[in-house]
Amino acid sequence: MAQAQLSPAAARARDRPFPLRTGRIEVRHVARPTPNVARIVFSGEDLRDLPDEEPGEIITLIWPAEGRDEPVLPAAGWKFPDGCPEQHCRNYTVRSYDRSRPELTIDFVLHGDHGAASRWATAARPGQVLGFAGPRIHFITEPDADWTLLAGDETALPAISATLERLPAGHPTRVFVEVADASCHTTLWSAADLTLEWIHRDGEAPGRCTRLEEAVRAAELPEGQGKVWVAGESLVVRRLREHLKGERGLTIGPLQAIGYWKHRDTPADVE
């Protein structure tokens, strides 16, 4: 059976080498737009002319090894030199990129003392240096889509925010965002015809709450060709994908349903 032809954006996502670019970046500014998010602005000449084709691209951050001030950067194929000390690396969404400065903004969801990246972001200060590699495309624009559905938890919120800012004026868009409570709301801007629903866990654990799935199941979606993008805990994303593709009959291809994280007891084969 012949494979469906990839769109130009999907072909770029498939063919883009990794790491496309590597470099060092320095913390310029730290803010707290909500209690559980650290918004960190990075600067550095290595960011100049960074590819920024699609909203919410993914950048890999590299923390220096313990006792070192700067990271060791990888070569092509994610290969590090012999004797490279162990370094912590993690993928994050590009919340925004200012080519003129150049500056890169990333929103870190804070989990208290759980996780090295969360601990670092909680205490981040100007002047600290990290490495980066990428970026990679995690959203594929579909210009022919009649409407768009975006859904996810707070880990998906940076990508949802970045995507909304690039949707065309008047484009029908449904957005569902699961957060802990009302203190986690943030302002979302879009020229699209936006219908936004905040979903509160109200004490339930992230990835255990079923309210996001219930809200999407109950939603009346427009007629025509829809563009779907969902992200969050892997098992939650799988259930949403099965509902939207299997029960709604929507087309969901690569980079449209992404497991950003998973619980320790989520089966290993759930992506």
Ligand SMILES: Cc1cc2nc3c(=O)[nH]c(=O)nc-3n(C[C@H](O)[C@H](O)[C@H](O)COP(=O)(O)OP(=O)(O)OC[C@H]3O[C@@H](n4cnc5c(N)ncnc54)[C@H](O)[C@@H]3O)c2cc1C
Given for the second form:
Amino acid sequence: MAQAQLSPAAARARDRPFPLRTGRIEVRHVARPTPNVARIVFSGEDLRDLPDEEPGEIITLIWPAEGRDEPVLPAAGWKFPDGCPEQHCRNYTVRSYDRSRPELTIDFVLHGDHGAASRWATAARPGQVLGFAGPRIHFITEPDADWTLLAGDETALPAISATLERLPAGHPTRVFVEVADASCHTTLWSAADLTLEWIHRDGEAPGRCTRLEEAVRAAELPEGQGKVWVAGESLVVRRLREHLKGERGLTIGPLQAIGYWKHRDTPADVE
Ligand SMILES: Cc1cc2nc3c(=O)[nH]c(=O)nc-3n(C[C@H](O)[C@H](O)[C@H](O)COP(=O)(O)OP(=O)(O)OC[C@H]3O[C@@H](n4cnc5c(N)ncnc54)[C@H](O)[C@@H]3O)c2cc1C
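Output the form predicted together with this ligand next; the form predicted on its own has already been displayed.
Below: every chain and molecule of the assembly, starting with the one above.
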């Protein structure tokens, strides 16, 4: 059977080994751009000359084990040394990378006390050390796309923001972002021809609310080949993926729908 042609970005994503790099990073600065986001700038020599080929590349963060100040880093193949204590690891989006310093900025959604990463980010302070592995290419740019649709909750906002900053001038782009309320809005910059809709949960819990799905279902999309990228709670994303593949007939190549996080009662097989 003939092999499907990979876009250049998909080929770069396939060819990038993981972990490409591992290292330690130190918190340099913490800010609160909105009430439920900690914007943390990390610095460290291990960040020097990271690739930054596609918007919103992903980095896996490694927190030191309970009672330790330093993380243990994995070797090739994500192998940790024998006897390595259990460490918390989670994926985050590179919101921006400044190679001149080098510094890397991550926006952490503060979703409460029930996640170790969220707990840590709520109280983060300069000098604290984390490990990292990556980065990995995440957004697959489709050079032939006539338009782009980006949708997700606040965990998707760093990738949406980074992607918007790199879309070509005048490119027709629809964006749907689900957040708690108007206090979570941020300024998004893009040269694209952008139509942005903020969707408010207005008291409903993240990942339990159907308003993002309803907005995407109701959206009138332009003619031609679209690039679609969706991320958020896994069940929400699954429903959107089914709609986009089924009723909209979008093909897998230009459609990326990725579960970024899960409620504890979301079945394990929902990606
Ligand atoms: C490729 C990728 C990129 C990502 N980029 C970002 C990013 O840039 N910024 C960001 O904030 N997150 C991002 N995420 C999501 C983040 O990894 C998850 O939210 C992660 O679960 C947080 O870890 P934790 O230790 O706080 O909670 P966990 O221990 O993983 O989860 C504990 C419980 O917390 C709840 N929970 C987890 N996340 C959320 C949430 N966002 N809102 C409400 N409840 C939640 C769930 O009920 C879960 O069962 C990304 C995920 C992926 C896969």
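Note that this is a predicted model, so its numbers are computed, not measured. Residue numbers count along the first chain shown, from 1. So that the term is clear: the rigid core is the largest set of C-alpha atoms that superpose within 1.5 Å between two forms.
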Does G253 show a Cα shift reaching 2 Å between these two forms after rigid-core superposition? yes
